[in-house]
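Next up is one chain by itself, shown in structure tokens, the form predicted on its own.
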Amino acid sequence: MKTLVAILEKLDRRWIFLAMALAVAGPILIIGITGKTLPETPTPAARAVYNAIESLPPGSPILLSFDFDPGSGGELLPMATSLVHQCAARGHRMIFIALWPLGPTLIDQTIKKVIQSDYPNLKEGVDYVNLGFQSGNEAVMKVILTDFRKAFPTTKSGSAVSTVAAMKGIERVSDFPLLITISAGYPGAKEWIQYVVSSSGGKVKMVTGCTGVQTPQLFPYYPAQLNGMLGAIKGAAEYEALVNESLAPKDHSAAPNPKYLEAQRRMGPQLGAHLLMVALIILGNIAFFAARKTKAGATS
């Protein structure tokens, strides 16, 4: 034990930063020279979200709200494609909102990387319509609880959504039997829920995937006002498995695309950089007692 302490007394803290950069880049490595990524158990949360989106019947409007910008990008893009992905493959029409400036770009990207590369059977118009960025935060959400063409009269290319094909039906934003929200803040999950969810006395159905920072926030509302929520990285690599796994082959002859592989490849490197940090906390309490014990001893 003395010799351990001595070690870890004395250890250069360079070689704790080459074991981090070791335990983040040997997952990295091993997943992409093999293709395979960890295992995931999804929680309650997360199969409520692929559920709320499965139980619907081909066709159905789905509000999507991209409430964040690429800062966030790392943890809430991943969930994105994902969720654009099962809304495509199940047939769903995708109207495409924003609340932050960013986000109709992060909404193009998204499609273009989704929809227009694996759907092209799919029109822009009819099946998805991007109605771009609309200011005023929690004024925007309340005016659609009445009037949803009010607050979004034209779509981002500047057509009238009077005459968008996607949106016939949509008077109110009760209108959807689906509100999806990928949120980092304000405006963002929390707002939706005490302005339309809340406002709407239950009619708006609500799933969401967040930050990290965010999911504490809103385990509260669920799964009362929040039918489902991807909290973080891991929430996102759970809802991939689980998606990935109901459009996989039956005979699992083909490997899904590695971009819909993103948040599942992301948690190998965070899972061996945690398991350092835990180690390296455990170590630093076995010398730090042992120091202790020793030099109590010693003026004993």
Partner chain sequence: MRRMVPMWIAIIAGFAMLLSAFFPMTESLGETFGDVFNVVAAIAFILGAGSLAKVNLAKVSRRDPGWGFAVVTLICFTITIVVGLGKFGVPQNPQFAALPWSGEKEAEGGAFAWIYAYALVPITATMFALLAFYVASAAFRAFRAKNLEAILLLSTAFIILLGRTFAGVVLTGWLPDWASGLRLENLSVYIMQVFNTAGNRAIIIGIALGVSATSLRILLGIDRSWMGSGD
Given for the second form:
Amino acid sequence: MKTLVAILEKLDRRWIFLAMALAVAGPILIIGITGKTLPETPTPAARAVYNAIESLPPGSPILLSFDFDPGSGGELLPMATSLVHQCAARGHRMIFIALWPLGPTLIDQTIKKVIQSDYPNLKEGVDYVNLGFQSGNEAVMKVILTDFRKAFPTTKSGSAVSTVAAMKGIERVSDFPLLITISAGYPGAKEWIQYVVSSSGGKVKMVTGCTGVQTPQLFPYYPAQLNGMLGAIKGAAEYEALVNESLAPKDHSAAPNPKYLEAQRRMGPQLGAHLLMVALIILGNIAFFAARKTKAGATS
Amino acid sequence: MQIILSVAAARMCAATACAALCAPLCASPSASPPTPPLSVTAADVPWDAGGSIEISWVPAANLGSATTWLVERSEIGADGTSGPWVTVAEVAIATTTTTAAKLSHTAPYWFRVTAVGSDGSSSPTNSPAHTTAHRNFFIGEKLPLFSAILTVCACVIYFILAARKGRPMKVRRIAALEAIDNAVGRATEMGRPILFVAGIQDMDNIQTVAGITVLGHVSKTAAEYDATIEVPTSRSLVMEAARETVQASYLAAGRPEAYNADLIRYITDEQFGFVAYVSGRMVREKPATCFYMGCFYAESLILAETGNSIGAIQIAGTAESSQLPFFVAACDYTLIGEEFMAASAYLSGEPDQMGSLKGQDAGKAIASVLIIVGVVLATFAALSPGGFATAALGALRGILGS
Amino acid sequence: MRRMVPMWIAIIAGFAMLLSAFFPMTESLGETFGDVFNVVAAIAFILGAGSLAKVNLAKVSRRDPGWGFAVVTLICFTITIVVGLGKFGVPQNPQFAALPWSGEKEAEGGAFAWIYAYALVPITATMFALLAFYVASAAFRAFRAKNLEAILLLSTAFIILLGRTFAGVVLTGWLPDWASGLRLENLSVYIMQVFNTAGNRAIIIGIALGVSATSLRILLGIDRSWMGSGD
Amino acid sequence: MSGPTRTWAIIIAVIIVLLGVRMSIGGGMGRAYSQRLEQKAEVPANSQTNTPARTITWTEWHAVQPKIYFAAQRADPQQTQVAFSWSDTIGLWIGAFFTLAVFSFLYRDNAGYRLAEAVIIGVSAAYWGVIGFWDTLMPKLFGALVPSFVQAHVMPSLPNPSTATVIAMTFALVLGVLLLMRLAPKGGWISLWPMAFIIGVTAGLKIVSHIEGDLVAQTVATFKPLISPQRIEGVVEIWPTVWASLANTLVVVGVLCCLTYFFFSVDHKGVVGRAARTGIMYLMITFGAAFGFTVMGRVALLAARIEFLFDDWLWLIDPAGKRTIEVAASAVSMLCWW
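With the form predicted on its own in hand, show me what the form predicted in complex with its partner chain looks like.
What follows is the entire complex, opening with the chain shown before.
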């Protein structure tokens, strides 16, 4: 016991790093080879996102704003995949924009991964369109409140938005029955709430997928201003399970395509890392109390 | 997926076929054609920036088969002729008002509303007179905001003036700020540099500006103590601002010759490229003291943990609430939110700047009182809905503009 | 004089912006400023690049320790600028095939996209991933029950950590329905909705006042430390 | 060599040996493939430059998953539509090297990390410079000042600028030039002017946005009833009411106490001291929650990097079915060897 405490007190942090590497890499290898994932029970916030998309009539225009960059892709790309997956399966019109400069590339990636490979009948420019990046952060949001085309005059590939069939009937942001933002920071979900949802007087409905860091800050807005939210990879996994469940054949004869299981796979390393963190906190406190006891003994 | 889609397609075919078959049979006698609205009025939205007109209409008692309203406008040109009818909006049958936006604020407009159903449209009902969307001098709906700003500014200015008149301004200790002198002194003693990071955002972020004002004080102390201060920046403009500030501080400290512009350098705009540089630099140069003052995101913990591993004294300040936990966990001192914003005033020690802190307190006091009043009203309103309290709460919200 | 002019520029520009929000004629000045700022920041890149080049060239010419790395930086910088501005290897834009410069700079196949995918992304994403290690070491060191505050900090983190994984379901999933509020996953939601809302709200209100007072000090010319403390 | 150092040396050696084994047992790893795409575009005749209508063709190569290459090869070993991509394969290995180099910083600073650092500084500074040029200067500044040039060469569908835009951009150009005066041998002090303008404008704008978006909105949001009857079909339910009322009360008390903590002009003693202390407790719970949530995100990022190494580079696992059969063989042989 004493030696353990002594080790803990002087523990080189590199051992903690090694333990973390193992706690994450181990489950990845195991899940990667066996293909088994942990079960998920969706929380109301994730269910709300699913229902918001499900309840729209097919063909509804949906604005998807990719406000993140590859740095947060580990958390947010699985959400983006499932969100686009559900929208595509329900036949909604998807209008993609990005307020982060690196967003458009991620939009193209997701389009390629989901729409072009599994929904080849959806046509670019008709059923979906990538309008690319606009600089200006919340200024862009203020502009699209009154005039969508002023902020996004052309598509990413350079054609004028007025000629794009997917944009028919879209004058301002309130013409979208639903707004989806995938957000990693500033500008992101919080700014969308402040400048778009609030200014529209509740006319604009919004759901968000956000990083773990943002989740606590967005909670005060749910469910009044945010109709649903996916918090971190956990939210992504819950939502992914919901979407896969609803799109699976009734007799469960076919397992979902592994590319639609990304978030649920990531929950394995998540569990390993969280358990390690918990163990570290407990060990740290054992060391702390043991040291205090020794010190108290020495002074008395 | 293909299966689902083809099933859906099959269903649609079935539905169409059925409709085609039934059509002659079930052309329902009950559904009369859509009835036009009884009257249409259009009014300029008052106290706005111009360009919007609100249109409202009175629907007929029997709507017939109408399912939507089609609202159209026609602009009267400079020569007095009416232009073509342009759709303003198509709204659900339950709605009876809509707003036409993006209009010219000089030209008059006609409006008309048509009821539209599955089996055709009604005749349109026109607005009785043309309307112009005037641009007003002041945006009325911003009056509450204007008064809120005025109140906050008045609080701050009042206490600044009071301080100038010699009223003593007591401010509580802020440990993190008291530690700055010692931390700078430590760097001098150890003969190691001081590292100052003013966040990773540009000069259009007020936190960066606040960080630069703190840099002004820290670099002045550093100049007096003869300590080296390094300022890597992730934006070119911040580099420029930091150079101006530090150079002026060295001048004010009477040691302009000791200023070295190359210690304040631009690294890269890329968040993690910048962090890669700063953490590498920290491990190699081992600064005695690190300041993180500005807007930080994920990099906060990388910087603070690296600083911790080299045994530097670390003082952080940010208004980015998501990063506060990491600074609190890994730094020696952390300025939380408003404390960071107050740092420059506190460090200056000038009475009028201290006075402005008291003005901030007055703002908080007003906010607290409003919260208490609002909560009391809300409680009564919840207990007896519809009473005086409900009205008062509504009025209070109105005054605050939300 | 050298300090008076900029101070007045700041004061006039600031008050003009403050008031512009309330008048229809000037309401959108703030948005215009966003564009102006972005352009100025892009022009200022010349200064940043100059500083980068100067510092690294000095290292090379002085043969400072590690000057080889400075050479690497300079080479990488030059190559990226050249292929990026020149759109090297970027395929044509099918919409405007007649214009050779209309291709997308980050289109697949271009040299700029290659640099992005194989140098920028791996390094920045891995730097970001280092955080997973640092949260562990920070938690081990800092989350010790020294006093009541620290106990609250660590126990909240504890509940959230467990509540957000499968472990939470296993540990407290057996609780009967009437006590379902104590299940870890529900507990973490309450913490977010009550304590976190209160704490964040107060921080936000405080910051708003702090920002206003800071801005006002600058606009009144009282805080001039951004152009050097004192006068 | 001290005890821990020896242990570390062994661990690193084991990793290197495992990598060596993986590379030698074959089954393929770290290869990338791309598919040929013939593109064609019609260019209409241009009467101004007197060029006739013509057709332009060019070839693009798009990255594809290895399984597409394997399938194409199985179908026709002579095919040239999908081919091994040297550039992407080299890139993949460089990416893997940089990933490991950055991770090695956790052990200690070393030449690999310094190389990655030197590369990322050069590349990313230039990257953002290029982005600034094409995304800001080209459409905004040049698009406003020389629109016909930009439309004729770079962005044909760029709308014509309004007079206001032209004025704003001219102003921006003047500010930029003043800023660049810093480089001139004399008159560098004038660069403080644009800086003063930017700082002043930022200060002015932020007062409005923070009071509007944060101060007023958050204050009003706290107007919650302390007793909040929860009715189901008009009947007040006891327990839900108690819980909802308790939650509201805790929020209101928390906001007031935390605000008290931020008071500067009052010492934290007596009643104020107790309120401030309660405030600190709320803040600590807030921070603990934020910490817990952040861990989630960070682990996901690490998992993504490790998946890159195991999946794209080493071909040890294939969760997304990028390669299907081939990889299973290599993973199993690896495990057998182990």
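Not measured: the values here are computed from a predicted model. Numbering follows the first chain given and starts at 1. C-alpha atoms forming the largest set that superposes within 1.5 Å between two forms make up the rigid core.
For Thr41, a C-alpha deviation below 2 angstroms is recorded between these two forms after rigid-core alignment.
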